[in-house]
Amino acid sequence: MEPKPWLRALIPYPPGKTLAEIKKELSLDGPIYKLNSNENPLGPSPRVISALAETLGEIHLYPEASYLTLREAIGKKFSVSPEEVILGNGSNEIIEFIFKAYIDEDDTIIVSKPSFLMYEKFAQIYGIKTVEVALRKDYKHDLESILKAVSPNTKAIFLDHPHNPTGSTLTWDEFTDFLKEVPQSCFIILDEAYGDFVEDPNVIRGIELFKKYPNLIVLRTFSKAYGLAGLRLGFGIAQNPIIDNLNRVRQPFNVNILALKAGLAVLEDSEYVKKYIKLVSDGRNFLQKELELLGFKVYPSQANFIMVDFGGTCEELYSYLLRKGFILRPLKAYGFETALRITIGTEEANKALVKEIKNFLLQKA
């Protein structure tokens, strides 16, 4: 049996390795600082742990089919109606809903180059042509060039915002001007996986715009600020007709009962979320200051990670840090040959990282 012809060239998404895999491969005995997958280093909320413990006795039952309780909780937090919310097994699944419900084989999508790899992966899976538009020189989405790339066949534009892996953002003025120019027949998918970490009031928040623009779909996740990466829970927000159509292609019970209960619990734990967002803000500022003092280029970020250009020492530094138990994300696959992406860790992890980079530089001197 042969797969569909276009799948032969598909390379699966390269996920970050687990702590167990890393320990086994490198034979590390000391502490390991996993700073490569933008996970929440605080661990899950205590309320989530309690909710999961209480739910274990119910896992032989299907969850609530409509997920109304969680959609209502999300609606309350973000001032939207439950009918404007759809849940997914991670926000990735909602991206796939969009392909299933709206994008045909003769359509095209536009993505920035580089950006989150799954946009292009889904396009390959469904045999859809992808048009790539290079980032601007400041590593922001080039909205002007994206508009020029729009054709009658363009069905969707995918924008990760803040951008991954650079952490760059867009302003209200430039994005709303862009929205006005995009044809109504073309969806704009604003992937705000890192939206909870945005501090700058000049940076757009799609949840405040979708009611005015019927072709705007906003994606959010519980994997980052809410500490539920392992349970795979995400949601999309859009006007009701879009949500209704996405629900038509959604599998029943696509979100499991543990993820459902965990999502409800963490939304009630605002102190946990605030604590982590502050940790990211403080750690981001600390790492930027310290690494710039060491002479490295740190790109401005509004996410829970930073991209750092380590120049000619990048590969050697990465390998050195790996042996010392620091797992960072190389960015060759994104076209940044001399840069690494660093997830903001705990205060202990951030300080230990800077100390080890200093040790590396001393050895090189």
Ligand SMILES: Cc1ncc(COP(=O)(O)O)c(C=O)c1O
Given for the second form:
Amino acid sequence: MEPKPWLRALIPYPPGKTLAEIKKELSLDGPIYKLNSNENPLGPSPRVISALAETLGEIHLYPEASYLTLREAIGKKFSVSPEEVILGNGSNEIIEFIFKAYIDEDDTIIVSKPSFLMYEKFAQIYGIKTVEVALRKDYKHDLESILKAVSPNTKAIFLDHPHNPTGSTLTWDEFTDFLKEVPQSCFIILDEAYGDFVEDPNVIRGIELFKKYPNLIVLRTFSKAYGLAGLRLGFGIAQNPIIDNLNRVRQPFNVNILALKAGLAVLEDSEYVKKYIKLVSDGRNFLQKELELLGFKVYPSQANFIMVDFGGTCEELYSYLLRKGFILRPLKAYGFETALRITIGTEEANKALVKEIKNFLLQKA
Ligand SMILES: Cc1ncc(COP(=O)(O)O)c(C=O)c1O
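Let me have the form predicted in complex with the named molecule next, following on from the form predicted alone.
After this comes the whole thing, all chains and molecules, with the earlier chain placed first.
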């Protein structure tokens, strides 16, 4: 049996390796600093652990079908109505809902090149053409060129914001000027997986814009700031008619009962989230300063990672750090031959990383 013809060319998403896989592959016995998938290095919130322990005895039951409790809690936190919220098995699933509900075979989507790979992967799965627009020289989304690329067939523009892997962002003026120009028949999907880490007030927050723009969909996730990557929980925010249509293609019980209870618990643990956001802000400043002092180009980031250009020693440094237990993300596949993406770690991890990079440079000298 052959798959659909367009699936033959599809290469599945290349995920970061798990700790167990890395330990096995490298036979490492010292500490391992997993800085390749932008996960929360603090571990889960203690409230989540208690909530999960309490819920284990209920896993023979389906979860609440409407997820109203969690949609209400999200609504309260982000000042939106529960009717403007849809939950997904990770925010990835909401990207898929958009394809299922709205994007036809004759439609096209626009993405920046490079950007988060799943937009293009879903387009390939559904047999939809992707138009790629290069980032600007400063690695921001090139909104002007994106507008020029919009055609009557363009159904959706996907923008990861902050951008993955560069960490770049957009200002209010830049983005609202763009929103005004995009035809109403085309969705703008603002994927704010890293939105919780933005501290610059000049940087847009989609949640404050969607009520004014009926074609704007904002995506958020519990995988990053909320420390629930392994449970898979994300949400979309948009005006209610869009949410209603996305719900038509959502399977019943798409979010499992553990993810549901964990989401409710972590929303009550604002101290945990605040602590992590501060850790990211401090760690980002620390790594930026230290790596710049060592002569490397660090790109400004408002996310929980930074992209660093290590020049000609990039590959060698990557392998050296791997042997020392530091797992970073190479960015060759994204077109950045000499850069690595580093997830901001704990204070201890960040210091140890800088120390090891200095050791590497000393050896090279
Ligand atoms: C820009 C972006 N969007 C979405 C996701 C996926 O989020 P989730 O775990 O909620 O599916 C990621 C994960 O790395 C990401 O970088």
